[in-house]
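In structure tokens, the next block holds one chain alone, the form predicted on its own.
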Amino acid sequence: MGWIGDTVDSIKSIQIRQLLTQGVSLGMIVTSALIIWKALMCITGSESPVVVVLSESMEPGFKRGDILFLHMSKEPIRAGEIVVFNVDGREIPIVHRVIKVHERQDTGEVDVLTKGDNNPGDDRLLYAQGQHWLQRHHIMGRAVGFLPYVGWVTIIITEKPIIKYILIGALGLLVITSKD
């Protein structure tokens, strides 16, 4: 009877060892999606180089659905570029395109105004309370390329919180049941 108990002890430490192995595996895909998303933070200088666009406020340019690349840089934002900018009071930012630039005489800086532009006016409604421009910390990056319709993943995982919770099921299933 030894001889059995010893075979069990050998297959729960195979299966532990398993369990190690796939708890790495994970924590190693997750660290690294971290560091790329870094590394690309500091690459294009935006602190979100990647966005999704959540409205039809820019068709037909761009369409809900679409993921935007962003890049900052120190050059000045000027009329016609299409930016990513928060809005104090606001958690969720807004993709939308510079239609004026205000040069302040004493310091230099660059205020802009936006515009989405399937919408009929400007944004002045959508800043915060007696804000009339946008200063340069509102804005998070210009967008320099986009994938269309790729997004839609995040926007239904938004929406509909049941599918969110069914992918990490099925991928922490399959993450449990994958031998390696």
Second form
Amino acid sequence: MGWIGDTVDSIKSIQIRQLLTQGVSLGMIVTSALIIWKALMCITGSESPVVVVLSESMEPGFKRGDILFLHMSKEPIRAGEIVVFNVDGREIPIVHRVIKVHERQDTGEVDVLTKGDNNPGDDRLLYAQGQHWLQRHHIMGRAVGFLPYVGWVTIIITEKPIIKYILIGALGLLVITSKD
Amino acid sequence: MHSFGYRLNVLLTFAVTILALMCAMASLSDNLNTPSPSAEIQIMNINWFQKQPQGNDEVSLTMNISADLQSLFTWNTKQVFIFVAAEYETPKNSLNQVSLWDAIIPAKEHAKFWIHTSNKYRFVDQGNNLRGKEFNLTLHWHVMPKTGKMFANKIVMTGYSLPEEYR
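Now show me the form predicted in complex with the partner chain, since the one above was the form predicted on its own.
Below: every chain and molecule of the assembly, starting with the one above.
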């Protein structure tokens, strides 16, 4: 296959200026991706505008590997909404449905209880020690839309980090050896 | 310009773009659907009504739920999640929503149903305000699509109330 010979030739003939230009292009691509991500955070009002479903607790609706689009508006939290929340002390956010809401007359603050559709019991076991309810500040966003299967890439990269290194290595090689 | 790698790159980009476009169109087609669901809930019996040791009121009741939600299903619908919530007001809380029962409807054939059941989840108040309380029973549904935007709506049924005394 001639392209192996071509690749070796192109590595031999690298010039500094070309390399720097390609480095800058790569930097521009990464920065644009970051800008888009931050813009999405602003538009959706959520710290994490897209999340990957990691467990089977919302089956058959959401399967492992699906991605969810989140949006956080000022609207009050109501029963039935699918929310993504962080429990103090746990780093992985949880995506479950709200089954109970108690909203205070005076302050408008809410106590919320959640449960995964596929779980037999509610989420009190998952909350922090002594915590019986979630408050608004625990909730990162509401799920408003979803795409199936797309999140598997993230799961594979997270669970088998070697694949991450292989991918980055291959991309780096591609950038260096490409003519344009 | 015509290398294998270049062609593969262009092909993959095109394929992903077309796939994304198809998912968006599938989701948009859901807007063409105008649903006309109906539901009715009767409370057959208040099984018991007690104040718990911690001071919160709790009720156990048996309901008859019948509904026709077939018009909610489109070709892009994966399932419809429905639940019945009791909604009421107390002096401390402007709104209380307590889910009593829920179900997943996987297909249109199962969307017209009738069920006689006691409450799946405990009907517990924050406090002891439930004696003689008037409340609404709301049937909520969430349509979960195969791909795209999720829809939700509800039917509010008013006129239910709890007994004046504990039983």
